[in-house]
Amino acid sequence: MPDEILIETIDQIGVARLNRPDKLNALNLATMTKLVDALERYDADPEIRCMLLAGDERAFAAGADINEMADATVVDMYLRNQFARWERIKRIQKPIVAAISGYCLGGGCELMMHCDIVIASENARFGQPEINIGVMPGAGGTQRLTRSAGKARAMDMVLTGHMISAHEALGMGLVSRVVPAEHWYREALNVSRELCTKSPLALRLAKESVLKAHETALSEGLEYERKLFYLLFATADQKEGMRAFLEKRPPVYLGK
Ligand code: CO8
């Protein structure tokens, strides 16, 4: 069985890397669910007092992995409910700190607005480029990043599919902190080392407070997009995207 995530402990810290590196970390199912069992498991471990993750130097994640859905059906994608990894990822209790470097796309910049301190490298590079395969935001990209960016540019994000920098990032406050590239991950275990200090109880009930502030008729944004990225795969457009990204050539829509 191929290892997608690297576990590790660092004193009271919980470690969960990404690890599909020839796939710039793409997020397949084997890898969202060995990623949530991870993080519940840090969750349950009371000598844990919060989680670090993070994917390699070249990409946190460019993305779900386009290989699983290219053929999919709506039926397919209901069925597998993946989005219930994601309400799980949503329930985690203890902080989650993202390193992020690299390529941030699609669901893997949806995973990190999941986290909660984000310590990015000058190099990373962020996007929503679903528009680009012939679908949208699935896992809270719509909601979340508009939230944090504001209408204005989260339509620029999701309509164009263009990637900003750390910078632009950190402007939005889709980031915490941004660092010189040789820091990204040493920064990020430093900030974790940190919240290990503070009473793990009120960490706990921070996290909920500040989340609540985000929650306010999210749940209601959540399940109207949630519907439409389905209806999307009903598109002869999103075979066309998805199948012209394989293929490694243009994508031609016929708008159907
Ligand atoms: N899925 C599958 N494979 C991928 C993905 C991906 N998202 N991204 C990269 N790869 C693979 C490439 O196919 C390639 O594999 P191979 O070597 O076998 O051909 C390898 O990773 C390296 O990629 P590239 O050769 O393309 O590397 P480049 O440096 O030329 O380009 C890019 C890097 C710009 C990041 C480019 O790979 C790219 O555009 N990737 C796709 C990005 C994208 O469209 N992401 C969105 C995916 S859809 C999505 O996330 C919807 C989320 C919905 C909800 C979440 C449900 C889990």
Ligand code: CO8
Given for the second form:
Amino acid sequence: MPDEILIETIDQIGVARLNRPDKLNALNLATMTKLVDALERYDADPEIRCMLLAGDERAFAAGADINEMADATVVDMYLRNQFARWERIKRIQKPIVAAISGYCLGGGCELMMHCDIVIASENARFGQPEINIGVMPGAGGTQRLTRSAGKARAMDMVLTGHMISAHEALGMGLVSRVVPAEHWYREALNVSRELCTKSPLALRLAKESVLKAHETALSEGLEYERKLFYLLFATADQKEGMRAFLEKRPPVYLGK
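Requested next: the structure of the form predicted alone (the form predicted together with the named molecule having been shown above).
Partners and other molecules have been left off, which leaves just the chain.
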């Protein structure tokens, strides 16, 4: 059996690629477990600055593996606690860049929404088609999609199972950039390399602050942002970054 997840390190980037091409990278429990384990190892590795998550040209992930759920009972699903793995992804501190080509549906779309910067091929297709098999999104699809795209568009996608194009997803705020089909992975790798030139501590706190905006009122979020901003003035990276700017040279960040 091939590995469900292919991992490699490129420079300071931890790369994880979904590898179930015969299933359009459908997400089963084994795949999700190996993926989360890999992301957590990258998050704990001081040599890794960011992560790149990808599928292949045909699909990022076409959804959950229905074979594991078709005959499950309520007790089976409760004891399986499959969404605990998703909560672990939510706790990843380093930036995650997603490279999306082809189908990004159901659990795949929910996984994409757990990432921080999303680079989509112009051929990518996004959707939450769970309604077509008698269920609904369960890994954040109704919540994150609504916060990004708004109630009307989220209702349309969730209640009809309608798929949208990459450019529609860009207009809804679901993806960061849309690129020509031949550049989907290269552009995501370039963005990851760009992140590696930034202060690791500033990246973590900036990510934390942006995510906080989804969960708090504006006044509370502004106070949280301000405290993290002040906190960075205790870092060597802040001194290096501002000194490099004044000296008109590239900064060298050490994550301290």
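Numbering follows the first chain given and starts at 1. For clarity, a rigid core is taken as the largest C-alpha set superposing within 1.5 Å between two forms. Because the structure is a prediction, the values reported are computed rather than measured.
With the core lined up, does the C-alpha of A234 move 2 Å or more between the two forms?
Where the cores coincide, A234 still shows a C-alpha shift between the two forms that is 2 Å or more.
With both forms fit on the core, has L246 moved 2 Å or more by CA between the two forms?
After core superposition, the C-alpha of L246 moves 2 Å or more between the two forms.
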